[in-house]
Amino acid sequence: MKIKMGTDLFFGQPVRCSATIAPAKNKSVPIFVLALFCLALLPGFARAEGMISQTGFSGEREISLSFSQPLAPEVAGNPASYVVYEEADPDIRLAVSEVALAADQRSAVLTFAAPLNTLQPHVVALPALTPAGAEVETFRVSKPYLGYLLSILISALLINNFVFTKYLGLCVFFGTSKRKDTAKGMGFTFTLVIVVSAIMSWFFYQFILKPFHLNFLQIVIFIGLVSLTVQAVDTVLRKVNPALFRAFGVYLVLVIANCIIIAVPLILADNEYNFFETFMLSLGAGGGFLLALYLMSSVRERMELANIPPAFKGIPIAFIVAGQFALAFLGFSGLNLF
């Protein structure tokens, strides 16, 4: 763009000025990525409107509440005024043992007699403050959604590792954990297969099986999708990396019958996971299998140089080491980061 001026305002001399403005380079983040990120965080930032303005878990046995206005101490400080239950089990009421009301009467901390399952959303209601004949307001208590997604990932990766805590996929696990190179290749291939097959399984379950009431075909459809994914990976790997393909041998085909790769679609269907939760579960399951393979292969390479009794060489010592890893992974039980 050019700008011209004809006369100097101070000296009356004609002056020509020109300026060129270059178009700015677009360095913005794609709108689609931002939209997906905001949608993932939106449920975590949503707050209840009405009597309670903010809720959240403040401990293993505690729920903190912030009221929109000061409440009467004889009601807000009385444990019997609150009705609390897990959203999935509305018939099981959780006992509130103590209520700590703040001095300004605008917030309270509910203490429960038993530890809460903070992975599940809870519902809080105050029927004592509801006018007669009106519907009781309920307020949902849950963790931030991003933290919930990360908890699904960490749970499948460490806490509920499918190999060391559920003992699934052992045939492929013992067959491909002799060398670290083979273990890493199988781990990455398995993760790719399980993520792609889980996403396709979620799509078929949500948009085909559920609407047409074909849930009884779950296992058949899921195994077919897994077989399709494995066949695609088999064809690509045969052309791209023949050496790794030969190293896998028959175990690549056995991925189709791997218990882990069929367990993930069944879990996401049973828990009614959405797309983001399905992706985190499949990524955590694949990453957990990769971690288990790499740890086991590292030890088995060292055991080749160890003085092992002849009766324990091979598979027997491998089972013993796997059992020790399983005992070690029990230390992650009860881990709660979010």
Partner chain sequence: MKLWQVSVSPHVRSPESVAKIMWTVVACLLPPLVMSVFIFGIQTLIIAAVSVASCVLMEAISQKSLGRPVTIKDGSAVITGLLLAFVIPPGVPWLLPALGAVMAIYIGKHLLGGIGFNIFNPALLARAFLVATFPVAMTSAWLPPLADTAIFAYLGSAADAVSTATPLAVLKEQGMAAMVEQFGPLPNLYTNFLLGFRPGSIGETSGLLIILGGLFLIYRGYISWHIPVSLLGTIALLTWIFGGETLMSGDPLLAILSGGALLGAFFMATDYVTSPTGRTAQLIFGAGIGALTVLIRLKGGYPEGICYAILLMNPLSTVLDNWFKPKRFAPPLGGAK
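Can you swap the form predicted on its own for the form predicted together with its partner chain?
Here you get just the chain by itself.
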């Protein structure tokens, strides 16, 4: 990184940073992250209610149901009494070929003639058990939302790691991965800033840019929000926790030169993520960057002791090693956790 470290990017004031970086003793960051994480878990506990208490895919061709009370086998065991369709295609019924009713008549497994598209939510209804005249109750079958959220996190963290498989943020990555302490500092600072700025960007996008058709202002707004976040974190940290600021303040100026920080809001605007998904994506992006930095720095500390050909010393060899990391990270490709 060639941006002068030492001067504040925004208001030209010198940043008082010490050369040695003390490990951050403060626990407030992880607690904050944990709290947000718990908040994100909440929607995962929502369940269907009514006649059917729990639904879920149990295989490529199977849906499992739990009933809130025992059902008569002649109805619940009959494939014809179930109406199942994909939520997006309510007019096309899926053929249930077999029903396996449990002995206690409180759960059943439906087997289908054709494989299901488990990525789409499905709807199950039991019109045969609905009293005449009443509305037919429908029940949604979908992969757990919590799993979806976690898969966004894992995806950004490992499978589509921004550094090793999306090739973003490389300048800062190579600039700050020489020492483990620097790597940790940069990684944590970056994660904090990206989570805050991505959430702000999401609000801006959802409530200002989209309704007013100002999408072409994305770049300006997002980069502006990033600068603002960096400045805000800088100011708050300086006042609230000077020790933490001394540890991480140096890296704040570098955050803005990292393309991941602008890539994340662009991605979430493209994919129309909701708040929790935004949070997970930004956390994954930051965490993935931290992970990549930490791994790379520990390797580079070891490489400093090696007899590397002169032409390769420094950055070229770091690239070669990053390429090897990218090869190793191919192992995660196609990973589908939930």
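Positions refer to the first chain, counted from 1. Keep in mind the model is a prediction, meaning the values are calculated, not measured. We call the rigid core whatever largest set of C-alpha positions still superposes within 1.5 Å between the two forms.
After superposition on the rigid core, displacement of the C-alpha of residue 60 between the two forms amounts to 2 Å or more. Annotation for residue 110: C-alpha shift of 2 angstroms or more between the two forms, rigid core superposed.
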